[in-house]
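Only one chain is included here, represented as structure tokens and corresponding to the form predicted alone.
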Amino acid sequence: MDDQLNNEVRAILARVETRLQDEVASSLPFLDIAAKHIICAGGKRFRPLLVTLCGLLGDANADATRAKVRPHSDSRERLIDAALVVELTHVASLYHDDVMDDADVRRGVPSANARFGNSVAILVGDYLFAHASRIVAGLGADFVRIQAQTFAALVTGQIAELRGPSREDDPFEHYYEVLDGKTASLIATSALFGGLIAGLDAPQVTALERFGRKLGMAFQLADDLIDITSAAAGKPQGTDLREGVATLPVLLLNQSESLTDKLLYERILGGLAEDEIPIVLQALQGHPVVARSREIISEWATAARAELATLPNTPARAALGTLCAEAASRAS
């Protein structure tokens, strides 16, 4: 990222960080603490970063963009609002996810449900969604509609994961549908929000949405692989195995012609005892399915990068390309 872009992005994200605290503040001390619990634990702020970079794509033709949309300074404020919307939506979903997963840890600290109880965690998630809805209303009807569609996709993806594939479902297709809903949809919306604020034309905005969706798939696939190959910060290794969730490496076992692989697949789906987790993790870590998973992640990242070809040739586009490379390398 070039110096000027880096400084601009840092300034915007610093404002986002401050506003996150301000927007969810409550006069009720307990709610104030609970609402800021996950926010204060930090996080990559990947979605606000994506909104920001996509929103700065129009800077190659800044004069035209300003004339077509609104003053440059106002665009920055709208970028910050859009970044807040996607991050609050993301954090709210984490409160709900932790309740469903009965999680003990989130971002290296006790999860909200572990600290405050399930009922409070669910209500705080709703509280954060409400604040996201309030902020998005100021961006206009199109943003409200997109946010509502994204919220529906998040819920649909989470329910699909909770219910699991039916007998008629292809396990791979079901898995990809889950990832598209619970992760890629909000990342696609992050890119889409930025593109709309940048004043890009309709085909470019559509390309950005596709870019975000494919990038989101790459990042979630990488997260699922990292759960097997290494201990992620703030999350116990083998979480998906404990929950009996078949992620990419496990599904690849079922495509193998080896009877041993298929038996391991059935064993995982049947539910593992805690003392079996380290044994299965070791077996998977040394298995060819890990290398194949990395290839698939790289394919998604490459497909995401290809969507950038029609976008303005700015430092922001180069930075988005770097995100694709990082997505491919995360699970290496």
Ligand code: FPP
Second form
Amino acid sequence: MDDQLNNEVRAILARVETRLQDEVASSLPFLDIAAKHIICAGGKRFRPLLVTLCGLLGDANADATRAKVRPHSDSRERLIDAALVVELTHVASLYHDDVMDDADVRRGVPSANARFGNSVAILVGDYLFAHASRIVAGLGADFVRIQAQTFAALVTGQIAELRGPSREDDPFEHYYEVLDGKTASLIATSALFGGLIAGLDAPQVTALERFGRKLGMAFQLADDLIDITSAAAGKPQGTDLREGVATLPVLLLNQSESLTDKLLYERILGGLAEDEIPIVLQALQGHPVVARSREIISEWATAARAELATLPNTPARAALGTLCAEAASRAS
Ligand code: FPP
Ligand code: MG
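Mind sharing the form predicted in complex with the named molecule? What's above is the form predicted alone.
Entire complex below, previous chain first.
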């Protein structure tokens, strides 16, 4: 990353980090601890990074001059607020998701439900979302509307996953709808927030939202593949198999000509016993569906990158391009 851009991004993300804890502080000691539990456990801060880079894309009509890397101090504060909104929304959704998945571990520490119980985890998720709502109010009505739509999309995606495809649904289309709702929506909103704060013109803002949506798809597809191929840092492996959720490699089994593959697909969908999980994981890990999944993830990342073509040719745009490659390579 360009040095000046790198410094600016680091400065913004450092402020986000401090404020994340300050914003959720509570005078009730137990709530204070529970609210900071997953925030303090770390995380990639992928969504704040995306807000920041999109917010530093620069003036649509300017050359890629170094001076453009540093935003006006007011828009810098707005970028920090927007980054807080998307990260708090994300963390809130993880508190709820871990209750739904009955997860034990998140970001390498006991999940909030494991440490404090389901009721507390749900309420603390609500509490974090309340703070995200408070902060987004300061950004204006358009941002509040987008945030509300994103919240609805997250819930819709999560419910669609929970319910599974109906008989008449194409399982692949259903899966993509789930991913678009539960993950790509908030990643698209992160890019959109950045673009709006940067003052990009309407077609560019729309391109940036499409970019975020496709990047979000690549990101979640990679996450789903990692759940099968490797013990990711801070997460248990095989969660989707345990839940009977068919993700990309499993859905590809169903498209195979081989009867053995189709039988494995049916077996996974029928629900696996705990002692079958390692055996099925091993079978999947050595299967060509893994290589095909990687190709599909790369295709989404490439499509995301292509959306950047009409955006100002600045160091931030180059960094966003790199982010696409990194999102895809996570799963390789
Ligand atoms: C993780 O999926 C879950 C999400 C990305 C979205 C969860 C959304 C909700 C629970 C809706 C409620 C939202 C709010 C804001 C309170 P995963 O289980 O595939 O990923 P994981 O491996 O990280 O658990
Ligand atoms: Mg989960």
